[in-house]
Structures are given as C-alpha cells and as structure tokens.
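Only one chain is included here, represented as structure tokens and corresponding to the form predicted on its own.
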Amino acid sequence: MSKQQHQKKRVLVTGGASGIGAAVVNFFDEIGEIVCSADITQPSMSTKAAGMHLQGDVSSKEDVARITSMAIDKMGGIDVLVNSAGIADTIAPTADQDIETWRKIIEINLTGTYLMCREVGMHMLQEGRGSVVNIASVAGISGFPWRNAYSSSKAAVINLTRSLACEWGDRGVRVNCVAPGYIRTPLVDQLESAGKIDTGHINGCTPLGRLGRPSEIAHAVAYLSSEWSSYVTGAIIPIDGGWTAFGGRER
C-alpha cells in the first residue's frame, strides 16, 4: 500500500486518557489518523488527541450509545474501534476477594468490551467495512494466581474476539485482539510501589529481558487497524517480549 492509497482512519479509542489507551490515541494522532478518546476521566495534558475526547463509562449502556453516536458526529463515521478501557484488581488470595470486586471488574473489561463491539459493530456492518481491536492481556491466556477476576474478564475478551471475527468476517468487519504482557503503565507502577509484582523477576522471566513500552503495544493496534492486515481476522497476539512463549519462572 501505497501513502497516495492511504485514507484517514476514523478511530475510537476507549480508555484513551492513560496508559496504553493514551499511547494508542497518540500514535494514531502521530500518523495522521482521526482520533477521538473516550474514557469514564479526563485524559492527561500528554495525551496529544485530548482535544477529541468522550466522558462516559464503558459498563453503562446508555454510555456506550452517546459516546458512539457523538464519536460518529465528531468525525463522520467510525473506521476502527479500540477496546482499551479496562481496570485491574486487587492481587489478593482467592479466599480473600469479595464478589463486589469481582464483579466490577467483569462489568468493566468484559461488558464494557461488549457493549462498545455491539453498538460500534451495528454502524461498522451498515457501512460494509471496519476494523476492531480488543486489548486483553497474557493473564487471559496463562493462569495467574490472585487475579481470577482480570484473568477471567481477559480471557473472556478473547473469546468475544473469535466469536465476533467468524460473525462479521464476511460482512467486512475484522475483529482482532492484543494481548500485553508486563507493560510500563502508571498502573504497574504503582503495583510495583505497592509491593504487588516484582518487575525483576518479571524481567527474568520474560526473554527481552524488560517491560514493554506503551507504544509498542499501540503500534502492534495500528497494524491490526491497516490494510496491512487485510486478510487477519480473530487473531490473539501476545505482545509480551516473549513471556508466554517462554513458560518457565526465571532464566
């Protein structure tokens, strides 16, 4: 493909005000996309695209309807849509989780992924085309001690992934998903301070040998979005610097 061949995306990025969500809003913005970020707060002064931004919440359905409906307005449909908004949980014992917690975070990372795939997907399939990416994690494709509730919404992302990217295929919606490993966000920082991982037993368990870069994961979604990957559909790919192919617990 060719630059002359290349026309603007319109993209929607949920959980666009920090983290990878920022990173992904930033990248797009960087390579001439038209952006706008949705998220339940306001995005930091270093989300460059923050100019274009939606204050809702994701689990809310009536939420889910306006942002869609305004992102459309903004900017005149809705090419590729980007299922980042999502939290963490607790990191604690299963014995020790409380089903208020749990249910949270379902409601956020796995119906908030849903809801925004239905409404967005409703508009991608009257107009024939789009392009959607889901942001899971390795913790929906290994078992992860203490964090049933974020294994469990990850992995359930993954399989909306599959199952939407066999509805839609043949109606001309892609529907694809990353899946992080250790990233370098504000919020494993502060799981980090918090004494809740260890960033240098992650290292030695991961074959690069470091965290990712929010970028990196934004530039594996930009892929996922271009025609370059025109003909990949339901794919879950692990941008984790080799963690989930290496498998032991430290080299």
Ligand SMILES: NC(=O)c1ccc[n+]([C@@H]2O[C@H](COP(=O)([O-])OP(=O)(O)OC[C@H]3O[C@@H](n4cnc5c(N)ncnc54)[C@H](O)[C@@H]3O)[C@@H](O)[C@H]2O)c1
Given for the second form:
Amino acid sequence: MSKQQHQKKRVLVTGGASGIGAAVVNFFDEIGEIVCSADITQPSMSTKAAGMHLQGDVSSKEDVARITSMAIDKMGGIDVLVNSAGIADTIAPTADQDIETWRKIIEINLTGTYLMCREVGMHMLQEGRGSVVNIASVAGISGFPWRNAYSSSKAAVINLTRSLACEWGDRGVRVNCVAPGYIRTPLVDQLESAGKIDTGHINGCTPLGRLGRPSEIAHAVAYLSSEWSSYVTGAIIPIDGGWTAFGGRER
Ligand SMILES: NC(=O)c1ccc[n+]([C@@H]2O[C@H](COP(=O)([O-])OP(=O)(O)OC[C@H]3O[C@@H](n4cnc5c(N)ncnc54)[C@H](O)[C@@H]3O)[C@@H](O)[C@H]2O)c1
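Switch from the form predicted on its own to the form predicted together with this ligand and print that structure.
Now the complete complex, all chains and molecules, led by this one.
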C-alpha cells in the first residue's frame, strides 16, 4: 500500500473512554484516521481519549442503534468497528457466584459485542466493505477457574468472530479478534487493588515477564483494521507476552 493509496478510515470504538479502548482511539487519531468512541461513561481527564465521544450502553439494542446511526452521521460512515467495551468477573468459585453476576457479564461482554457487530455489520454489508475487531481475552482461549462467566463470555466472542467472518467474508467484511493477556489498564488496577490478582504471579506466568501496555493492543487492532491484513479473517491473535504459549503456569 503506497502513501497515495491511504484514505482516512472512519473508526468506531466501544469502551473508548478507558484502558484498551482509549488507547485504540488515541492511536487511530495519532495515525490520522477519523475516530468516534462510544462508552457508557465519559472519558476521564486522565484517560481523555481523542476523537468524538458518544454515550450509550452496548447491551441495549436501542442505544446500539442510536450510537451506530450517530457515528455514521458524524463520520459519514463506518469502515472499522472495534468492540472493546467489557467488564471483569467477580473472581470467585463458580459455586459462590450468583446468576445476576453471570447475566450481567454475558449481557455486556457477549450480547453487547453481538449487537454492535450486527448493527454496524448491516451498514458495512451495504457498503460492501469493512473490518470488525473484537477484543476477547486469553481467558476465552483456555479455561479460567473462578472467572467462569468472563471466560465463557470471551470464548463466545471468539466463536462469534469466527461465525461472522464465515458469513461476511464474500461480502467484503472481515471480522477478527485480539485476545489480550494481562494489560495494565484501570480494569486490572482495580482487580489488583482488591487483591483479586497477583501481578507478580502473572509476570511469572508470562514469558516476556511483564504486563502488556494498552498501546500494544492498539497496534494489533490497527494491523487487523488495515490493508496489511487484507487476507486475514476469522483470526484470533493472542497479544499476551507469550502467556498462551506457556500454558499459564508459573516459571
Ligand atoms: N486489561 C486486561 O488485562 C484485559 C485482558 C483481556 C481482555 N480485556 C478486555 O479488553 C476490553 C477493555 O478492557 P480494559 O482493561 O480496557 O477495561 P476498562 O475498564 O479500562 O475499559 C472498559 C470500558 O468499557 C466500558 N463499558 C463497560 N460496560 C459498558 C457498556 N455496557 N456499554 C458501553 N461501555 C461499557 C467502561 O465504561 C470502560 O470505559 C474488555 O473487553 C476486557 O474484557 C482486558
């Protein structure tokens, strides 16, 4: 792809107010694309994401329809959808978890991703092109004791990605997935300060020996959204410092 061929992409990022989503918004803005973020909250001053911001809940069908049509109005269309909105699990033995927690995690992480893919996908299919990148997790690749709802929601996002890639491939729309390992974001900070995760232990389970940076996920998302990945669809790419290669056991 030559410089002359580059046309500005119109990118919609859910969960764009914080963490990985905010890093994706900022990176696309930095490389000159047009970006719109959507989130249930406003970006805080410390994570102030560049680009336009829309407020809404990805697990609400009505909000998803409104966010999508507003993003299309503001940007003139959507070429790239990044689904980063998500919540963590309570981290407790499955027998101690309640059904409401399970439902909430599935509603936001899975149903929210499905609703966004469907709504924006209809627009992309009409245009005959587009790229969707879902943010799953290494917890969707292997089992994660004590995080059963989260792990199940992310495993389902992986297969949602594969199914949509098969359905939409011959209509010009690619659908891929990034599966992050532990990334230093507010979500992980909260789990750490609540004593739910031990980052020393995590570093020991990670061949690269550290947590990831949100920008390292943004770079993979940018690749999957670009022409450099024109023959890639239905792929699940772990960006995890080697966590899945190692099997998640302490060195
Ligand atoms: N941080 C990690 O280590 C890690 C690892 C693997 C996967 N992930 C996934 O990456 C994504 C981003 O996580 P993060 O670490 O940046 O978390 P984060 O908490 O920093 O950001 C998540 C964002 O999603 C938004 N959100 C939550 N519920 C929403 C809803 N119903 N509608 C719209 N927006 C909503 C939040 O307001 C927040 O801004 C999540 O899907 C998470 O599961 C994170």
